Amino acid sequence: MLLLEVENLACTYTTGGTLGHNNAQRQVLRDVTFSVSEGTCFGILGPSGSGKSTLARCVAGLMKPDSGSIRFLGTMLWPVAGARKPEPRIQMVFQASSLSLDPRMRIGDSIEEGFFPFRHSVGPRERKERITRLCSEVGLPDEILRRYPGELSGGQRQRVAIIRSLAAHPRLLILDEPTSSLDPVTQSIILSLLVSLHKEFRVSLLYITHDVASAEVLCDRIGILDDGILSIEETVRPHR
C-alpha cells in the first residue's frame, strides 16, 4: 500500500539582492515525483544544495511547496484550504539534535512532549512505559530521563531526538541526514539502530542523506536528487 505520494512537487526561495539589484529567484525543487510503500525505506541522495533538506521540510509540512500535491494514507496534505494543519504520524529526525530538543527541558519531559497530540488517548502509565521501553531499545538507561539535552553526548542525543519521533507512533519517519554530525564509530551505531527499528516497528522510512553506503545498508529504493530533479534509482535490496 501506498503511504506517500510526492507529485510534481516545486519549491522557490527569494535570495537577497546586491546593492541595486532585485532579490534573486532559485528553483530548489524542479516537478519532484516520487513514494513511498508501507514498512519500506526510500532514500534520497545528493550533494549538500541540492534540495534534499527542503524536499524533506515540505513533506513534513514545515515549509510550503510552490506547487504539486503531496498525498499521505490518500489523504491531501498539500495544496489545502488555509493552513496546513500537521500531521501527527509523520514525524522528522533533524541531522541536529538541538531542532528538536529544548535544552531547558529534562530528557523525560521533552520525550513525553511527543505524546502530545495522544495526549487524551494515551495515559501517564502508559507514556512512561512506553518512554521506558523506548530507553530500552536505543541502549539508553533510564536515568538519562532526568538529565538535560547539554549534559548528553551527540550520540546520546541523537537517539533521544528518534524515541521522541517513535512516541507519537509515527507510519512515516523522515530523517534528514541523522548521522552526518556524529564521529564515525557513532555514526556506524546510529544506523545499525535506524536498522533495528526500522524491522521491529515496521515504520515507513524517508531517508534523506549524500552516504551511499549508508543508504545500501538501510534503503529498499532510492532516489538522486541534483540541483532540484529527482531520478528514481533500481530497488537497492529486495523488499522485506
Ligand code: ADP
Given for the second form:
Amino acid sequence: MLLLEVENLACTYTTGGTLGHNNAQRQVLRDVTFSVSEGTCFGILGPSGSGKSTLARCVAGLMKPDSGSIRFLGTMLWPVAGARKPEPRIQMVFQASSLSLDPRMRIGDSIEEGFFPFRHSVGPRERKERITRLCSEVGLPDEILRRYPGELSGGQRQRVAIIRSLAAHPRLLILDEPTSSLDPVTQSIILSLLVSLHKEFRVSLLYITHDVASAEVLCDRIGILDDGILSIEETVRPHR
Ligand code: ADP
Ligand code: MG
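Having seen the form predicted alone, could you give me the form predicted together with the ligand?
In what comes next, the whole complex appears, and the chain from above leads the way.
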C-alpha cells in the first residue's frame, strides 16, 4: 500500500523586496514526483542546496508548495481547502536536533511533548512506560530524562529527538540529515539504531542525506535530487 504520494511538486522562495528592490523568485523544487510504500525507506540524495530540506518541509506541512499534490494514506494533504491540518502520523527529525529541544525543559518533559496530539488517548502511565522502553531501545539510561539538553552529548540529543518523534507511533518519519552534525562513530551508531527502529516499529522512513553510503545501508529505493529535479534510482539493499 502507498503511504505517501508526492506528485509534480513545485516550490519557490521569494526573497528581497526591500526599499524599491523587486522580489526575487527562486524555484527550488521543480516537478518532484515519488511515492513511499508502507514499511519501506525511501532515500533522497542530493548535494547541499539541491532542495532536500525544502522537500522535507513541504511533506511535513511546514511549508506550502506552489503546485502539485501530497497524498498520505490516500487522503489529500495538499492542496486542501483552507488551512492544512497537522498530520501527527508524519514526524520529522532535523539535522540540528539540539535546536528542536527546549533548553529549559527536562528531557523527559520534551519527549512527553511528542505525545501531545494523542494526549486524550494515551494516559500518563502508558506514556511513561513507553518513554522508558524507547530509552532502553536506543541505549539511553533512564536518568537522562531528568537532565537538560545542555547536559547531553550531540549523539544523546539526537537519540532523544528520535525517541520524541517516535513517541506517538508515527507512520512516516522524515529524517533530514539526522547524522550530519555528529562524529563518524556516533553517526554509525545512530544509523544502525535507525535500521533497527525501522524494522521493529514498522515505521516508514523518508531518509534525506548527502551521504551515498548511509543511504545504501538504510534505503529500499533512492531518489537523486539535483537542483530541484528528482530522478528515481531503484536500489537493492546490499547491506541488510
Ligand atoms: P538542501 O537541504 O538540499 O541543502 P534547501 O532546501 O535547504 O537545500 O535549499 C534549497 C535552496 O533554497 C538553496 O539555494 C537555499 O539557499 C534556498 N533556500 C532555502 N531556504 C530558503 C528560505 N527560507 N528563503 C529563501 N531561500 C531559501
Ligand atoms: Mg538541508
